[in-house]
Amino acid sequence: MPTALTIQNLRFLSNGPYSLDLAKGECCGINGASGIGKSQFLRAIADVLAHEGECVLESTPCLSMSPQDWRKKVALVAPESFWWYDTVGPHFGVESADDPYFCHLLERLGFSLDALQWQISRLSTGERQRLSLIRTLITNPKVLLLDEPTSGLDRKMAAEVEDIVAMRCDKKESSCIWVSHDLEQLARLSGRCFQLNREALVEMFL
């Protein structure tokens, strides 16, 4: 199967080296103890955290792309998202309301177009998580780096998120590295799952 992302001897802070080949359309799970460096692992892959080693998207090394272009294709969805404007709408662009996929995602994740008028300050943690995921998905990234993307969601909304991501992987629209403490969730979603230790990724059999 074609490789979507190759991670070679990735080191950051005092962690690593980590190596992993992520197949096109694969969802790979990452588990590990609190504070071990799971979030930093994703941030290093996204070229947000200083690191050594190499990440290659298909045949294109990270170092040959601008950080902005890399992060559009290898997109990180963090537990706490960043918002630059006072209301939701400007984060998506004026054309989003006419985008069928955007409207589909809004509906599936419990929103209507009225949400574009909402103040960011009124959003709950779960609403921010869902809107951040939508904001990422409509850019059509090749690789999704998901850091506990359902941690603030109820069971129904978590299932919707899982299904949306799984469908993208099944259609090979995206590949995914999904960090979660929930081993049952990783067993549902992941073809392979790894425990992240300080020195290596160790495959788990769930």
Second form
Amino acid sequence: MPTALTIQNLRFLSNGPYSLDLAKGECCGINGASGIGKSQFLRAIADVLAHEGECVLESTPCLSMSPQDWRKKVALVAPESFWWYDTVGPHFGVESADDPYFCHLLERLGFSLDALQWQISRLSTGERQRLSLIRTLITNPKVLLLDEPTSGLDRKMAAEVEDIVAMRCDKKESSCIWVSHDLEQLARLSGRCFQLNREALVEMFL
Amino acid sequence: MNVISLSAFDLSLAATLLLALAFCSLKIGLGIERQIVISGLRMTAQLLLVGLVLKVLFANGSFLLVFVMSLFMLLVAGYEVRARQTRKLRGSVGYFISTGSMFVSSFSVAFLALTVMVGVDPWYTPQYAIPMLGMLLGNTMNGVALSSDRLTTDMYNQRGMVEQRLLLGQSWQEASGDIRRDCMRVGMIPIVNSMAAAGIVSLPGMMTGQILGGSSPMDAVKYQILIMFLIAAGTGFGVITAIWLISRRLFDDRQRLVLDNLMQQKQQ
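So that was the form predicted alone. Now I'd like the form predicted in complex with its partner chain, please.
So here's everything in the complex, that chain up top.
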């Protein structure tokens, strides 16, 4: 299986070194105590947190790509999302309404095209979380870094999100690192699961 | 027309107004009496001192003296701009940036005005150079300080939003674009206000001074128009410089937002 993302001796703050090979189409689960640095781990991979060590995307090292390109290809979806226009629509660009994948995602996650007119200030936590995921998915990233992507969702919606991501992985469109406290969810989704502690990633067998 | 000279008694009469205000503040517990008295005393001392310095400077008029005096004014302005910020940039870089922006906003513009527009010979003639530079420093300081303060505060408070935009693949310029535009606008508010009000709501200080000193109103007005243009342009360029330099410091070479470069806000 070809490798999508190689993480070598990644150190940040006082954590690490972490090393991980993520195969193409693999969904890898990460679990760990609250406050141990799971979100920071993902932020370091997305290169928004200063770190040592190297991340390589399909044989291209992070440092030989512009930070913008890297973050589009290795895309992080944080649990808390931020929006800067007044309504939903402008965040997705003008052509997105014609994009069949975008419409498909909207429908599966319980929205219609009307949602584009909604006021950001009226969105619920769960709506923000689902829209934030869609916002990243339509850019077609090679690696998805998902930080508790279903924390604000009910079971039905969580299952949809799991299915959408699993589908992308099956089709080898994306590989994924999925951070969650829900071990059952990780067992359902991922081939390999790791416990993240301050020093290393320890493989877990669920 | 000769200027009516003010006696020490006239000035102390005006000072009693300030003391009355301080007394009121003390009585109703506004808590500003200390600040009023100290800043009043400080202002008086500073101005009396500068009166003496200017007397010597005007009598002597050497380039070196004018240069030392203007350098001192510039450094103080740079220091004050940084002191106004709630979240300052760490280390000496903060001083360099604020002083550098004040240099752009005032020194360069004053030099241009003295050599090209006023055309006084020699260009560093203290009667022109020092008041001109003083007007520019004093007025552009507001804009530069306001925008710098707003920039560091907004970048800190909106760090989540800025990072979200970076995560979506935007460059640091795009990710901080809204904030930087807003800071630019805020920095220009004082001068835009005073240009809008000039002559209608207020008679600007410099013009008033010249008229009181016996110049013809039209001469005074022309100088005031010149100085307004200079202040507006100086503020604009100074604010652009400050915003650019500060935001450059807030992102590293991989375009990550690094707020470690900001000092923590003092606990109130």
